[in-house]
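Below, in structure tokens: the form predicted on its own, a single chain.
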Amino acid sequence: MTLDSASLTAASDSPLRLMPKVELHCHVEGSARAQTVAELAAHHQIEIGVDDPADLYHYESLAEFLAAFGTVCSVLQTPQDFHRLAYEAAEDGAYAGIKYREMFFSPGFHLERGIPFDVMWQGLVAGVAEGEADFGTRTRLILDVDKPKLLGPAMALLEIARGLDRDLLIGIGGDSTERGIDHRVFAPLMAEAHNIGLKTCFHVGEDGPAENIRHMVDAGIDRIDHGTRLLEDPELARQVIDEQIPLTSCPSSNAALGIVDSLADHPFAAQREAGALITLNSDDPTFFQFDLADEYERIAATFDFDHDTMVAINDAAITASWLDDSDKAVLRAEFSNPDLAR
């Protein structure tokens, strides 16, 4: 498989980096520096298997990815630790023109270790303000839940997501592998999200089919993350694109975990000509070696796609964000003051 510009970074003074952002699919604990998970592992006498922790972002699997997921999930320990990830996120997404970002968190991957909810949840309250206030990248959390564990443990999730701040927690969603899994047990967890006002997404249509995508659709889902194989079912696709039901896409992500062949091989370009209401993400900044700046950069190369057709992207994910109509109507003005792109 080939990241088709692998090699591109984004020059600091770029139109495409400096254009402001918004951003749909990246997970916080996919945006942790190196160095940062070197210095927590030496700090909590953590074991992570390699000298280098540049090391760890490197794989050709989903699986592999998943892995190496972990081992970085395993140095976050203290509520500082969380509050370090989300400011740093923060502070790294703003070189990359990020205004607004709905940032997934994965509770599963800790909880499993012993840490208590309440020690990342106020570790990631903190960094987001924090962030918010020194960069101005306004970040809202979605809680991912681990769909290999199924509905049970979802469930108890969302019961804790009762509780948190509506103000700052949006959304649920779900992430991990999908192959083998029944998306249709967590129709109950997507009409409870809904019951208690929390918008709902799902990771489905990457490594599975996009009978992944029908069974989260029938189930009412309000955003589609990856979606990646939606075409291949075109009655499918067909309701997506008359619902305009947003697609969260991840192109590099994609190519660099073998979902698809090559960037150029990527059905973004396809969906979208389609008519879907698709963004582009970069899903975990850190993890792939690369920011939104940067796919933005790689997709207008790999497509051909002007400046007006990136703007017209970015947009898209302004109308795809949860925010209501009037926050995105001062976040469009905002965008079109030629002062933000500086």
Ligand code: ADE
Given for the second form:
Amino acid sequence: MTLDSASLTAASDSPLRLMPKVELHCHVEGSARAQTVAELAAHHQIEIGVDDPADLYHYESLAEFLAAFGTVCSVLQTPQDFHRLAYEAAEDGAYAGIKYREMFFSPGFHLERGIPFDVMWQGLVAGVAEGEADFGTRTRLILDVDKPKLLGPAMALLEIARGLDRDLLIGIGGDSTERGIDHRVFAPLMAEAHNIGLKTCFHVGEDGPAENIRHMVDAGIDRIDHGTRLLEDPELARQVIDEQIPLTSCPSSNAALGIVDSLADHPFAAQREAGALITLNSDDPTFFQFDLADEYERIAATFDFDHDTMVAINDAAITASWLDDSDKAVLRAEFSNPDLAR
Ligand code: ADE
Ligand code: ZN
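Please give the other form, namely the form predicted in complex with the ligand, since only the form predicted on its own has been shown so far.
In what comes next, the whole complex appears, and the chain from above leads the way.
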């Protein structure tokens, strides 16, 4: 497997690693193995600024993280590169116990380097299919727009999304920083995405205020990515809880990027206690050098959650997924069958 196994805290036979899981917030580019980045950089003769690619994966803020994310993206040039990326993400996901994942890709980072959309899409489609066949990790994709580029490029991507296979592309999201962005500009994107049958989610309440969550809720968002600062607006929190708008929380990512001071300071437990439909996710596993199994172990240890609570947190991810009801029932039946545990 990938992630340098020495950095993974959840042992290969730990119950939380073996638990079959669903993940709803993970970036395919944020799952690039350091070794793969090194090999692709050498192959394409791309300067990545470090001798050891593992040195890319050090940062203390979202801004520094996003710079590293851009560097990793720069080595992805051909359909074969995107294929390998998605395939290896499925292999690593399987090791984390992931059976079903709704996964982001971020075309804005590639288009700005002159990589045609079809190059990434063809590669991802092939890698997702082969990864599912070989490792049993079923992956569906969410196209994330680059929020700082604002509405125009986002709408252009939605036009491309219109023609893509809906069995594979299930939603539109938005990532990168929230700083300096009035999220109300994205309301037409949400409306048009819904018009063409796509679900919506956005990274909000991460490095920006609860007000950004409010603006996306007002625009009819289906799921909130991060939502770390939700409880700072009690009225909004009430609405999100009453309407059970899911949160895809990534506590260790937030701790690593200084969004919260420490894992113990993360509002995950408080949001859950308040009744939010909150799910647990790794965000960018290779970039943070832990995977979803590690995240489950860390959260269980930090908040003293017992195994049944972790099972319930995983079940919330089935509820919050964009599978239809019959697929959710199938997944629940599979997950309650202990023979599935490897
Ligand atoms: N892209 C990848 N990970 C991200 C994060 N945590 N926040 C914003 N954009 C991202
Ligand atoms: Zn993210």
